[in-house]
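A single chain, nothing else alongside it, follows as C-alpha cells in the form predicted alone.
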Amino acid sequence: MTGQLDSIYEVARRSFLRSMRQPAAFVPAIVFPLFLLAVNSAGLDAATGIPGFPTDSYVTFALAIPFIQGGTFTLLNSGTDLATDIETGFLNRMAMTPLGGPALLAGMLGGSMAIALIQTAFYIAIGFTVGADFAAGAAGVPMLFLLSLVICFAFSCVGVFTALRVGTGEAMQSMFPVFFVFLFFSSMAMPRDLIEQDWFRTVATINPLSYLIEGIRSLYVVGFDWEALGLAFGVSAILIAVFLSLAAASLRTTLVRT
C-alpha cells in the first residue's frame, strides 16, 4: 500500500510539474477566462437593467464563468498530457511497472487537481479584488472552493477519457471548440428564465454546464441556494461516475502489460 501511494504521489507530482514547466499551457488557463470576464462584463452590463435580473452588478453575475472555463482548460491540459504520454510510449513503459491502472489514474487526476487548486484560489482573489458581491459571506468561501474543485475533477475525468479514446495530442487539442461551444450554449450570459429565444433556453436547460455555472453563481448572487448547489454537485457527481468509469475501462485496454 505504501509503495502504491508513493507511486501515485510521483505520478501526480510529475503531472503538476509538467504543467508548471509549460507556461504556454498553464498561464492561458488562468488568464484567458479573465479576458472573457472583462469582455462580457463591459458588453453586457446593461443587462442588469432588465426586470428580474438577479443583481445590479454584471461582474458579480459573470464571475462564475472563469471557474467553469478554467475547468475546461484543466480538461484539455490533462487530456493533452495523457495523449502525449500515449504517443511517446510512456504509458506502455508504465505497463512494465507494478503501478496499476487505478493508481495511474489517481496520480494523473491528482496533478490536475493541484493546478485546479491554484486556479480556484486565483479566481476567488480576483473576485474580491474587483469588488464583486459575495452573498454567501466568509462561510461560503470553503463551499466555493469545494464546488470548484469537484467541477474541475469532473472535467479532468472527461479529459482523461477523451485522451484515451483519441490517443493523440493534436486530436485532443482539436476538441477545444467542441467543449467551448457547450459553454456558450449555457446560461453563462443570462439567467435561463430571462432568455427569450425558446430554442436557446431549451438548449441551456439541457446543457449540464448551466447547472455548474448556476451553482457557483448562486454563492455570489444569492448566498446558500441549496437547490442550485445540489444540482451543481449532482451534475458533477454524474460526470465523475460516468467518465471515471469509462476512463478506467479504456485504460485497461490501453495499458497493455508486457
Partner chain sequence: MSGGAGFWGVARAVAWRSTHNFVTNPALVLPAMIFPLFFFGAFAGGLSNIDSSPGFDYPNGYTAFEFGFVLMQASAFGGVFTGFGIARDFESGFGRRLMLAAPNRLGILGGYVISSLIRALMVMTLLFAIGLLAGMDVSSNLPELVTLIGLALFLNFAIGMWAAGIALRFRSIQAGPLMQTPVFLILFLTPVYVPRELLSSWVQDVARFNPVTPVIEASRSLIAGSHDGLLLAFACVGALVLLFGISAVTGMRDAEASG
Given for the second form:
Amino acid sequence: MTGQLDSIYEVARRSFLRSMRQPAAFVPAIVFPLFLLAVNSAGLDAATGIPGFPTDSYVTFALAIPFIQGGTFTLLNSGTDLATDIETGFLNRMAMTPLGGPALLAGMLGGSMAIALIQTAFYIAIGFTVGADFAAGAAGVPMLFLLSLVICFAFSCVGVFTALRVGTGEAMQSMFPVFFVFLFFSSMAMPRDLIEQDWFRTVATINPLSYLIEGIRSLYVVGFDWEALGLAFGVSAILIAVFLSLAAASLRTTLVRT
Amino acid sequence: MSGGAGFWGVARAVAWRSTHNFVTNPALVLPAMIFPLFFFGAFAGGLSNIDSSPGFDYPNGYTAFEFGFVLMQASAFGGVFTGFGIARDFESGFGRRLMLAAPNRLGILGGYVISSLIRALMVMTLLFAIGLLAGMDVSSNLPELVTLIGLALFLNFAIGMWAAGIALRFRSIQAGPLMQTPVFLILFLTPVYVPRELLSSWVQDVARFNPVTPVIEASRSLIAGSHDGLLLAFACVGALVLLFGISAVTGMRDAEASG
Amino acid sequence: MSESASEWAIEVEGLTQKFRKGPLAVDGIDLHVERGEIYGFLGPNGAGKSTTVLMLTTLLPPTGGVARVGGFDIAREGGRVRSVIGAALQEAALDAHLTAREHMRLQTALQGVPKPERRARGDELIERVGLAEAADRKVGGYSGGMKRRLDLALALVHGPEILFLDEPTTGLDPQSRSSLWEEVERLADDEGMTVFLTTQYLEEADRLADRVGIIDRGKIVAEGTPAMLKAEVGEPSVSARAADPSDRGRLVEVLGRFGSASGPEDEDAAWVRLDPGCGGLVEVVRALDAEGLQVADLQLHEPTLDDVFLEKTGRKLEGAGEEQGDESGEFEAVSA
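With the form predicted alone already on screen, would you show the form predicted together with its partner chain?
And the full complex, kicking off with our chain again.
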C-alpha cells in the first residue's frame, strides 16, 4: 500500500513538474481568465443597473468565471498531457511497471489537482486584491477552495477521458472551442433569471456549467446559499462519477496489458 | 511581361488556390463560419437585457448593437486566418515554390489578400442572413449598407496585412498566437457590450485611444442609418493599412532574403 | 530470479495476433530463447517483430498460442512477467520536460525499488550509459542517441532478467549505434542478461545475436546461429550482367551450368547459387569466355543473412518492408 502511494505521489509529481515547466500551457490558464475578467467587468458594469441584478459590483459577480475557465484549462492540460503520453509511448512505459491503472489515474489527477490548488489560491487572491465582496466571509474561503477543487477534479476527469478517446495532443487542443461554447452559453455573464432571450435561458439552464458558476458565485454574492452550493457539488459529483468511470474503462482498453 | 500584368496574374492564381483550399476544406471553412455565429449568439442572446440598463440608448436594439461588433470581429479574424494560411504555406515549403514560380512576388501577397476579402464576404453574407433571421433591426439604406461592408473589408485588409507581416517573417504556424492574440486584445478593448460612455473608467480610457473603437462605433452607426464617426473610422483603418502594409511588404522582402 | 525452473527464458508456441479487419500480424510463431543469450529477431518493416514484442512484454494480449517469459505465462501472469523483464520499445518513450535524473526517480519508484536505494541506482545507471554530465538537463534537448541510452537505462532500473529491445538503433548515427551495441554485449556477457532484440539491420543481428530468428509476413522462416543459417544457404552466389542486354538469355544458360538460379528478380543481371564442387568463380569466368560472352559486371557474393532471407522468402530483406505496410500503423488502427 505504501509502495502504491509512493508511486501515485511520483506520478503526480511528474505531472505537476511537467505542467509547471510548460509556461505556454500554464501561463494562459492564469492570464487569459484575468483578461476576460477585466474586460467583462469593465464592459458590463452597466449591467448592475438592471433591475433585479444581485449585486452592485460586476467584478464580484464575474469572479466565478476565472475559476471555471481555470478548470477548463486544467481539463485541457491534463488531457493534452495524457494524450501526449499515449502518443510518445510513455504510457506504455508506465504500463510495464507494477503500477495499476487506478493508481496511474490517481497520480495523473493528483498532479492536476496540485495545479488547480495554485490556480484557485491565485484567483481568490485576485478577488481580494480588486476589492470584490465576499459574502460568505472567512468561513467561506475553505468552502470556495473545496468547491473549486472538486470542479477542477471533475474537469480533469473529463479531460482524461477525452484524451483516452482522441489519443493525440493536437486533437485534444482542438477540443478547446467546444469547452468555450459551453462556457459562453451558460449563466456566465448574466443571472439566468435576467436572461431575456428564452432560447438562451433554456440553453443556459440545461448547461451544467451554469450550476458550477452559480455555486462559486453564490459564495461571493449571497453567502452560503445551500441550494446553489448543493447543485454545484451535485453536478460536479455527477460529472466525476460519469467521467471517472468512463476514463477508468477507457484506460483499461488503452492499457491492454495482460 | 510587364510588372503590373505580373502582379495581377500571380495574384489571381494565388487567390484562386487559396480560396479553393478554403471552400473545399471543412477544417478551414467551419471555424471561419461558426466562430462569428457563436459570438453573435452568445453576446446578442445572453446579454440582450443590458439594453435595459440606464444610459443604454442605441436605437436599433441589442441584437443590432452586437451585430456591428461581431461583423467587424469576423472581418478582422478573417485577416488573421489569412496569416495562418501564409504561415502554413511557408512551413510546408509551398511558399518557397510560389516564390520561385511567381514573376512578381508582391502578387503573392496580393493573391492572399484577394482571397481573404472573398472569404470575408462569404462570412459576412452568412452573418447578415443569420442576423436578419434573428430579427435584427437594420435602419440603413443601400449606400450605408455598402459602406458598412466596405469598412469591414477595409478592416479585413488591414488585419490581413498585420498577420501577413508576422507570417512572412516567422514562416511558421508557431507564430499563430503572435498574429491572433494582439487582434483579440485590441478587439476586446473596444466597447464590446455597451456604448463607450457606459464603460467603467480604465477600459473607457483604453477604448478612447484604441484605433478599432471608431470602426466598431461607425459600424453601429451605419446599421442605425447614421454616418457618425465614419470619416474617423476610415482614417483609422487607413492608418492601420499603411502601417501593416509596410510591415507586410518588408516581411515579403525578409522572406525573399531568407531564400 | 524467477521462481520458474524453466530452462528457457522465453518459450513461444503458436503465438498469433490477428487484428480486427486486418491480416495475421503474427501467424503462429514458435521460438525458444535460452537464458543469457542474445536473440536477434530479424525482419523487414511490418514483418511482425514489434507486435511480437508487444505480446511478449504483455502490452498486447495474444489472440492465439501460448508464451512464457521468465517462466511465466504472458496471458495469465502479466504482472509476474513484467517483474522480470525490462523493455526499450521502438520509440524512446521519454518526457521532454523531465531530466534524466527525474526519469530515474519516477521509474525506480514505479518499479518498487526501495526508497533509500533509488538515488544510487539511478545515478549508477546514468553513469553507466554515459549521461552523467547531461543528467540534470531536460530530455527534450537530448540527441537521438542520448535518448536511446536513457531509454535503455530506464529499462534496467529493477535489474530485469530479460531485456526486450525493439529496434534500439534505428535512426542512430554509427557512433551511437556502436556504443549501444557495446552496452548490450556487456549486459549479456557480464550480467548474464537475456536479450531479445528486434532489428531490421543485418549487421546488427550478425554482430550481436547468439541466435537469430527471421520473421517475414508474421511467420518465422529461419532460426539458428548466424553461422549456421549462412552455412545452410551453402555456397556463394554469382551475379553477372551482360554487356549487351540481348545476351541475357545466353548468360542465364551459362550460369545455370554451375548451380541453381537464385537472387532477386532483375531484368539485366543473372544470379546463380553455386553448386558444391562446381569450380567456383574461376570456372564461371572460363565458361563465359568460352562462349564469347562479354559481361559488364561479375560479382561473387559470400552468403549473408540477407541471402538467408532471400533463400527463404525469394526477396531481399532491404526494401521488403515496403511491400508489407507499416506494422505500427496496423496496431494503431486496431487500438484506436
